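A single chain, nothing else alongside it, follows as structure tokens in the form predicted alone.
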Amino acid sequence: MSGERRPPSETTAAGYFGGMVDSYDSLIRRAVPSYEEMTARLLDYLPADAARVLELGCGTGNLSLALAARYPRAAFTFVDAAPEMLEVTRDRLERAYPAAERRSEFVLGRFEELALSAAAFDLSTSSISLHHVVDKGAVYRALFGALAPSSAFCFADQLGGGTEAVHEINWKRWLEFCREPGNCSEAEIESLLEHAAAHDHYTPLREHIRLLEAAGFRSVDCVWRNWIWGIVTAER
């Protein structure tokens, strides 16, 4: 995002949530408009069947549940750089889909570093993860070769506005909701600043768009917008 700015963290990306684990779930709730209509979208656009799932990003495990109800008998490859998010996700799957959690095959990294083999999955799906790529591209191409023909690849994230006035509308309009009574503090809303000006690499739809039929998706859509938030479809 642009609008306001704010020193960079030292810390990465990983750390900054690795050590808000706790507080996460409340926190996104408070900072992300339409969070959970977004990710209920989300799963609508999701293919009715898939045996071989993968997802980016799954954080504390809130799409990771919801992808554990809607495929019963999937296996799963859940991936994240902060282990803390994925022994939370790990522990929330093994409570309530223990049949799941032993599908499941939990994978700490980063999504530009990862070794897919090819055509293991049947989709691929993230939430909120992929804006702090900064090479898309490349991990498009990757999830492309590691995805099984007619698949499917959805995802939920930040995109950045097709010019920037309009980007600093969204974002203007972002701030407004967290500074919203019972939303986020002040010391929150900093703390995200300083995570956006670190770690945040915002992409145009129009650039995702041609970034993913460069690596050979077919059928992308731009299928639910909110401000910055925004779900992205494309079929392999």
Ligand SMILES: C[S@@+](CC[C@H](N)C(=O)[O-])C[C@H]1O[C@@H](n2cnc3c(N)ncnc32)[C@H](O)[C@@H]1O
Second form
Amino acid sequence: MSGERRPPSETTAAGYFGGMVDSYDSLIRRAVPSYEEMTARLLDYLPADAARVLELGCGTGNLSLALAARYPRAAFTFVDAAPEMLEVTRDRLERAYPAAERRSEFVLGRFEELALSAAAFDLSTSSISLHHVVDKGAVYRALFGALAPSSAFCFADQLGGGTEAVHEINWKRWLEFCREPGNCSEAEIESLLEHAAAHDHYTPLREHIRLLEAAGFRSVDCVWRNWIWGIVTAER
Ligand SMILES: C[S@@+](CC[C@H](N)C(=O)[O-])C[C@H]1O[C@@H](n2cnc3c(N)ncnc32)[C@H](O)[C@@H]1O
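Can you switch from the form predicted alone and show the form predicted together with the ligand instead?
Next comes the full complex, this chain leading.
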């Protein structure tokens, strides 16, 4: 499998995240309500076994390390378009799960441009990364082809509201959370809002379901939701 080696710039979502490797782990917990709970719930709904695992958007490796613990014999492919993020994940894995790191491939590339081999994975997963993709249908079709029969695709992400009014309420509650004492500064909120306006593409749940089913996935479900954030599970 190979990803196009295009260095991210600050004009891309990956460029934004690549420039904040040191602050990411603190910021994400202050800017995403229930970040830890969401990751724990995502793990709840992953299959009991998976020999070949693909993670899209590993970031600093928070889900990646949990995957290494969950699947101690699996081979992993971690994808991110920010080289700085891939390096952090590799370092953390090397220290915490050296055997898993040796069975891991770290792919620098955009989800939209991956050359995925057919039936190469038993599980594809992702946490708050896919909302950076405009054409989710194309990515879902590529993932369907890259997954083996009877495998799973489960992801946590930021979803659009079912109506504009619902999205507005979710957005308002998110900003209130950011402004709670100890969470984000106004400068951080401004930066998050600029990033969202430039790079985020929120897709409502029913559109995710339609695109996943059109790609061939079945038993699509939303197993957890908290305002903008949701967990979607699908079977291949
Ligand atoms: C919000 S972070 C999520 C990181 C981690 N999964 C977590 O839950 O904390 C999103 C990650 O996706 C990567 N990313 C965003 N858009 C991408 C794209 N189109 N292709 C590949 N990586 C992308 C960013 O570089 C970043 O590391």
